[in-house]
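Starting off, we have a lone chain in the form predicted on its own, written out as structure tokens.
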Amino acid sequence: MIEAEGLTKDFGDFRAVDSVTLHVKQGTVLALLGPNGAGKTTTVRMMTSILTPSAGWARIAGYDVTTHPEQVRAHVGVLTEQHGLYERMKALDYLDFFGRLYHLDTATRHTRALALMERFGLSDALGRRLGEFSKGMKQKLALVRAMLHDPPVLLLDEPTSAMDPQSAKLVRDAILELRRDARTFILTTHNLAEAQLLADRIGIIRQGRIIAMGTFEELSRRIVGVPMMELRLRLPLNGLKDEIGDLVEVIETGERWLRYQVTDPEATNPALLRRLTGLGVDVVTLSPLQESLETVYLRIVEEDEKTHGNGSLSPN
């Protein structure tokens, strides 16, 4: 549903975007992540047909984006950082307004504009002035413009940016309920823990330019390298590491638990569960010890900062 190859912008003699490629599966959310001004928006920008490639293209839904930009703006839903809300108009009517520039037929805008509403809680605002809105109640007004022409792609810019946690939950449901419905998102987010729940890959641009790109567990396997289980038993140890090291590599101990790394944990895993029940051992828990994504993203940033040079390493 989206591609992009050698995805590049310049602006003058500043390269803002440098050699992007990108191939999102339809029903897939991708999350972009990177220090501002990492150039997410600027490929936002043009996947959405409002800026032009300095070279390479892009497609959305089978689209170029340079040459088919009224049938891109048609499939896409934008969630922009900068909204760009009419404050003197109602909020019914604004969406009104915004459903004819999508030539939708007053019966079809009425609905998909209440359905809309009452889905993200503003049902009691829908004759309110927009400028009476709150930062939170402006940011899921603008989540419902882009959703009301029905885009099977939404590229969504901080989607839960200054909302409450109850306001942020509503609209993280929302995207996996239409991810459901087979409906593909990039997002940008400085909410890592948000990105890491949402996301099915992830990717981190920096300078302009993708340095990684892949599922959390790829990326956490690209730092950690051989994966850590943690074994929780309900007694204490009692020399079982000696019982199990052929078959782990013991690394941590404590009185009643002990972590080991295992390069084949589907094959390792059942044969040590297997032999502490012959041992009698009782097992409280078994689980792979995973880095954060903040600790994964920082990490990566770090390596190509050495490797490219300074810049900033903040998420935000």
Given for the second form:
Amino acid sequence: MIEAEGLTKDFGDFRAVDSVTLHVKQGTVLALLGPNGAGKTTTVRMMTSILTPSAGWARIAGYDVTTHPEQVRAHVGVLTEQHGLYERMKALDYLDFFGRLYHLDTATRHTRALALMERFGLSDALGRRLGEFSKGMKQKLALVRAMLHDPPVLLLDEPTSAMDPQSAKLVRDAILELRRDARTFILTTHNLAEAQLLADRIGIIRQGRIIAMGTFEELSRRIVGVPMMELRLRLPLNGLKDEIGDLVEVIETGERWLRYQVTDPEATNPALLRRLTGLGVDVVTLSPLQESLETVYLRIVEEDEKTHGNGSLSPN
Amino acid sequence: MATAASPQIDASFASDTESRWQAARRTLNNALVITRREVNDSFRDWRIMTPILVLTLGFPALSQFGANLMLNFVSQYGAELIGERTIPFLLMIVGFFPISLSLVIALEMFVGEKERRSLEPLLATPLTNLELYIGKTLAAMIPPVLASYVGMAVYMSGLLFGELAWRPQPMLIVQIVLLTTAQALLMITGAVVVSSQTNSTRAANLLASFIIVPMSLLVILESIVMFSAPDAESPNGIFSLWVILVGLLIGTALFMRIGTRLFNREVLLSSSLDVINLRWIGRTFWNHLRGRDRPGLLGWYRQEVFPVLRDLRHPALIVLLAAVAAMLGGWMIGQVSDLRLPADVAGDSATMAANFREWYELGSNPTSVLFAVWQNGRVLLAATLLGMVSFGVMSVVLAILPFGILGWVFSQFGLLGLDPGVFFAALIPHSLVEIPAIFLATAAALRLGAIITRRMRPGQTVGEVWLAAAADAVKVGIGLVLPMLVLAALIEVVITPLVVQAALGG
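Given the form predicted on its own, state the structure of the form predicted together with the partner chain.
Starting with the chain above, the whole complex follows.
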């Protein structure tokens, strides 16, 4: 659904995006993470045919961003970094205006606008001028605008910034629902918990380059190594470590818990549970011990800083 | 091609079978969506509406009152003519004030939106750059032009149907209305160019003075034409206004061409003249001038100077045609009896020969070489500078003036029955080098002035393109024109006098 190969953008001597390659399957979410000025917004702008790539190519919903810019923009819903609303307009008029730009007929414009406004809890604000909206309401309205033409691809820049927790949850739920509905997303965000919750894959971009790409587990494994499992029991261990030593390598123990590393959890964990059941041990929980995305992200960025330095981007 | 496109989305795009007319209609329809919103927005803005209302209703009524008062006053002293000429002048002013607002609206519409960051969501829609350009240009134009028409109607209604019962020449009124519309168009299209190159309203307002000041001067010129025409229905006066109108339309066409080139998403989101980066300017210019490979002198000529000549083919052809037209024009003007040289001033061939001899004896010294180079050099430099602010037009005008004069002089030789041999002898030797040098320099200046009207490659900025053209002009200037002018001056000082002497019979 979204493909990019060697996507590059130069502004004069400055290389803002450097050979970005990514593939996002239909019905999945890619979160693009990175420090400020890393090239996330420029990448998104190229994917919406707002900026022309200096090199490389990208296809959105099957359309090339350079040769079919209008079609690309018609198939993409964009939430820009700054929501940029027309403050003197009323909410419904505003959506009607954008609906016209996307060539929606009057009935569709009206129906979709009302449905989306209701979904995001803005029904009471339909007739209010946008200048009177709070920051969070503006953000939600911008999101409604992005979804109005029911695009197959959504590129959302910080979708829940400036929102209260309740509104943020509304938006996250909407994203998850649309994902189930086979919509494809690229999210750029600094909210790592949100990225971890929503994204199927995570791309970390720094100095215009993708420095890491994969599922959270893949990235975590890259940083932390072999995954760690934590087993919690109802009673003290009492020499259990030795009983299971042939199945797993126990790394840490406590009074009623132990942690072990496992390279093949799908084979090892069921065998371990069978052994514990046979020994009459009551298991309370067995769960993977994960690093947070924040830790993984910071470690990856730190690693890249060591390798490539912290200076400005290479001139072309 | 699309993998998950909704039928509604695909239906909104041009099919391969769409005719030109259908495409134009679609473009206009899309543009009008923008126009409608922007015009509505302008009508909701009291900062725009208050001056428009004042200028539409209040100012015309005041002008009407002033016109009546003035007419009565000057009539007491038998100077009705002044009053008669003031009425259409005030009509023009009444029309001009509201359209001056179009500049403010246009700047607000483009830079204001950029500044408020509301432009990007619009840029993310399927609208084409042209649709955006047309939509916004129309939106900037409609409220002030409507206000201007209403204001002029209010002003005229009182004069036409009031006590004065003014009966103007209809063509003059048509001209004033057309001039007002053309001025609005020029200002708005100029404002779009300015807006696309800056990111702040403050900078745009400063740059807008480059539009409003010349426009105000033009209005002064128009009023001079109206006041000084031999009479209110003078064909001379009316013709001058047509010429100004054509000039405005040409300017508008050029600004539109630049505007449609510059009004693209890339430039709108990335360009800024707000910060002057002298180091970048210097480095870019120097790189273009010297060449990336730092060649030696011969290499510089081969890699950097001669390839520019290829780019100068079309401008040089334009200069050549303009020079021929100027010569023919000069020759034709020379045929008009009022502009002929009187026979007693021309003298006879013997007097002319004596004049030539004296002239060349005076000029045949080494300092004359420097003088000739300086004389030609500064004219070409002035032509280049003027060309930079007039899309290259003024550089051509300045450079072809001498050809017009030559055409006129030739015509006088024929009419007075003088021998042109000496004249040709005094011109041809050094002109063989000097004229190509003038053509080259003027062609480079024309290209430099007009370069911003040309299509740029994706990712190129106006600044880069302009600096490259400026470097090309300097390459040609230093590498070819200057040596040619020196050579021409040497020939003029050393060889031409000998040829003239031979022509004069020793």
